[in-house]
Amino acid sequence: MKLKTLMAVTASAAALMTSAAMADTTLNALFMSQAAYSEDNIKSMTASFEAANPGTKVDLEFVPYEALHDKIIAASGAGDDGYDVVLFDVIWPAEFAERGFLTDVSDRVAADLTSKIFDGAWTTVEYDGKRYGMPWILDTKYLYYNTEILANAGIETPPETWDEVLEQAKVIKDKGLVEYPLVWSWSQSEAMICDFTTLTAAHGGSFFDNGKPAFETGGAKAALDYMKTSLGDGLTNPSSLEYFEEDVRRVFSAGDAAFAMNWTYMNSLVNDPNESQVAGKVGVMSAPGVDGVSEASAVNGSMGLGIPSNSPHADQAWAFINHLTNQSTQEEFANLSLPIWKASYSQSAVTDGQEDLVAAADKSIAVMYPRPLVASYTEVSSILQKHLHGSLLDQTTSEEALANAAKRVARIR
């Protein structure tokens, strides 16, 4: 009898220990501290997940976007000590899938979700017919403009084409309203590639044709020519060559620019009196097109959430991803990043107070243009960054820069 009692107690204790071990699961999650959702947003989302899942704790790590890619790669060799959830850019699934860094979650995605989420969002996590996560940040760059500066310049409507952007910028500069009407994030970084992609799309250009570089002529060359002209004519702030997105927001928020290209998150912040001197004087629109070529232009700057292949907690990681990406969570935090869900755009929680942004998104999402979706994207981007930036510094002509970049890219393709 005593033996049976002892065995029962031992079994009960073992069950409790197993239960405790399960309850002590800690997820390591990697995010960026740059654009889209703020750190406070993500911490709030995480707190609500932990409250609903008392057996799981999430340790959050925030890094600049520029460190995100290499952090994911470095952690892939860390075994169980790596990350369980990572934020990744739309340009990385090809590389990460081919190198085995991300888990194929195709079987985890409910079939009815496909039609409920924008097609452009799904491309963020897809490669070779498989899905490697859930889309989370549906984003592109918009053209922001200072309505007061435009009015003082006698400009009644915002520009409809990229040529009109330069024309209006010249009027504003000639009237002495601001020294440099345009501000961009053209540092030697991915931020510059996003603006170059937007302008390339507007001019009808492409990056590759049948697997070979095609950006040395046509619309891509026209895009670089446009960038150089805006600098040469004194319309673009020359410090743009050192700027990232937050620098653009700072300059525009101070009233020192009439036009700025930036992501969704800027809309809320430039209209916040605690963050901006131009609150209430800001318009936002889809990036314009080129007469006879396009009506609008947009880069696909979306991002997804995935599970690294070495995560020992795939089930809990997927539960966390589902919480972050579900419709109600996204609608609650829609002021810094618009939802991936089609139905959200009829909800007042999303549209109220940001009607112009939602209207711009409706136009931009339909024309989002991808950066090259190739496994060697990191190398391709690095080459383009170097040669584009050098040309913007007037070290080379557009022709020389793009031809040299094309030769380098052809060697790694």
Contents of the next structure:
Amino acid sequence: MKLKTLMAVTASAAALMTSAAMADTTLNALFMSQAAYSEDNIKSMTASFEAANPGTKVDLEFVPYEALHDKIIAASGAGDDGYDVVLFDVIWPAEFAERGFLTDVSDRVAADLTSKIFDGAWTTVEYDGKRYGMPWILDTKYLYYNTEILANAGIETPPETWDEVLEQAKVIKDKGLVEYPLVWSWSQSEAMICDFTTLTAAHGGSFFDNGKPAFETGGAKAALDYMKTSLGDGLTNPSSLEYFEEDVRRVFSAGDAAFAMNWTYMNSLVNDPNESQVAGKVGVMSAPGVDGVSEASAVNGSMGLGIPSNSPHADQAWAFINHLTNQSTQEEFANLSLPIWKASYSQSAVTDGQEDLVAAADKSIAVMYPRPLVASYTEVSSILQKHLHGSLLDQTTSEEALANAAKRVARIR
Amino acid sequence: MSAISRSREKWVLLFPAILVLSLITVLPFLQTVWTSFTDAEITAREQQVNWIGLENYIWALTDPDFLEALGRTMYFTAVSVGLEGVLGIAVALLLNQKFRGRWFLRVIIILPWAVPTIVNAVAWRLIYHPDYGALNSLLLQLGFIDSYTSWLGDPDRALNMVILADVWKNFPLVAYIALAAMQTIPGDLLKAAAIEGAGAWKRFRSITLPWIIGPMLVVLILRTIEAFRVFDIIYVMTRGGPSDGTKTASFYVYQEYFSYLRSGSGASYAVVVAGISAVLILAYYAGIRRDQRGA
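How about the form predicted in complex with the partner chain, since we already have the form predicted alone?
In what comes next, the whole complex appears, and the chain from above leads the way.
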């Protein structure tokens, strides 16, 4: 009798422990608080996931974009206590895949998704024919313009080429409408490389040719010259050299710039009267092209969600990723980040009130240009950042800066 | 008690301290030194770590950017510790005088030092902000500048502006140690000197300074070590920019490890930084010993 009681107690205790363990699955997820979905967006997506999946809880952590890469690396050595879901940038899959930081999820992705999602989004998570996550943020930088300033300057149509951007900016400056018509995120950071990539693509340049640096001449040099000219002529706000994306949004929202380059998320925020003094006076278009070279230009600034290889909860993590990336979630939160799904772009939930943005996206997604797809990208980028920034500060000519950068890139171990 | 058992007792009593010290400092240091001679990388895959001798050191010491960063770090250390020393002693002299509200000033002067470095860095980044920084607004209202200036936008100026933020945070420590030392100077000594006709400068040079120099050297050693490995204030204020103008040696250690994932190479950068710190410390010790022999 006693033995039976003991066994019953043990059995029920074991049952309790199992259910407790099931109820206690906590996923650690790493996101950024900079551009694209806001923290509030991600919190409400997570709340609906938790409601649909009792027993799984998600702890969210938000860091600035600049800290994201190093956080993912540092946590890779944390064993079971690391992250289960991480947001990663389009420039990292090569490095993360080669070093085994991310789980290969090729087998988990349903085959029929391939054609339903944009190719540009898939490249965000692919390396060497394998998939290391799901694309989530399909993003590129657009050219925003203040319609009121343009009208006051007597400009009827927004610029169609990058040269026209400078011409119109000059008219606006000469009329004294704003001191510095152009604002960019040109701090020594990845944000600057994104603008440089857009301009390089517009000028028909490339970064590497057969694994060798090819950015000393041609389109890349033309891009740097363009940046320097806009600063030298007083058309670009000189504080751009300290700005990140949020600074660009603040300056443009205050009506202190006629043109600004920024990600998708800025569209709804500059049109929100609580956030902006120029609400309703904003145009958005694909970044223009260069006469005889390109029609439009764009950088692939997409990001994906993956499962670090040390996560002990890969199944639950994948369920969470599926929830965040599925079509209905993305359509519900389409005002700060546009969906990865082709079909979404004809849904009124996505297009209503942001027809200009969707039209621009249609054009930009088709020409999205990648940053170099190399495993040492982080180092290539920081070398470029240093030398481009020095040249924008007028310490070197564009030839010197790019030649020095190429020499340093060739020295990478 | 015999001499032998006393000596054994000494070791038994010291054992816990030696054990803890070995675990938290000696072992990690030895491991870093060992790693610096290998090609280890940060990876989640199996890796074969090979002994590659001095290759990492040759690489680090032929890296023109790293050598530039070492020079920049020495400048940062010399200027910030120098200013902290001068400002600290000056403030201590002031606080050592008798005046109304002295106790209040003595309390609030420590506040900058009590602020965490990260908070201090964020605060100064806002003070220097090109568009809504307090410094711009103050200087404009006082008529020193005509338009808002980008304080952290120019590589050379940015480093000096970061030094200013670092000095503001750290001079109170120096001031407090100096003040404590000054309070032990017998009042009669200074009075006698004054009666003998020694002026304020003469009294400072011949009595106050020699009296406080020992404690000053100790606090300046501490500050030198800290300043030479400076990382956090720069990471927050400028991230090494503009155009690497504020990238210090420790920043390269961090970058080699966490951005470029070369732990072997990163370890060699770290050992170089530690080695230079050790030389600086030895120089100070030599100074202290000479001072003690002279006293």
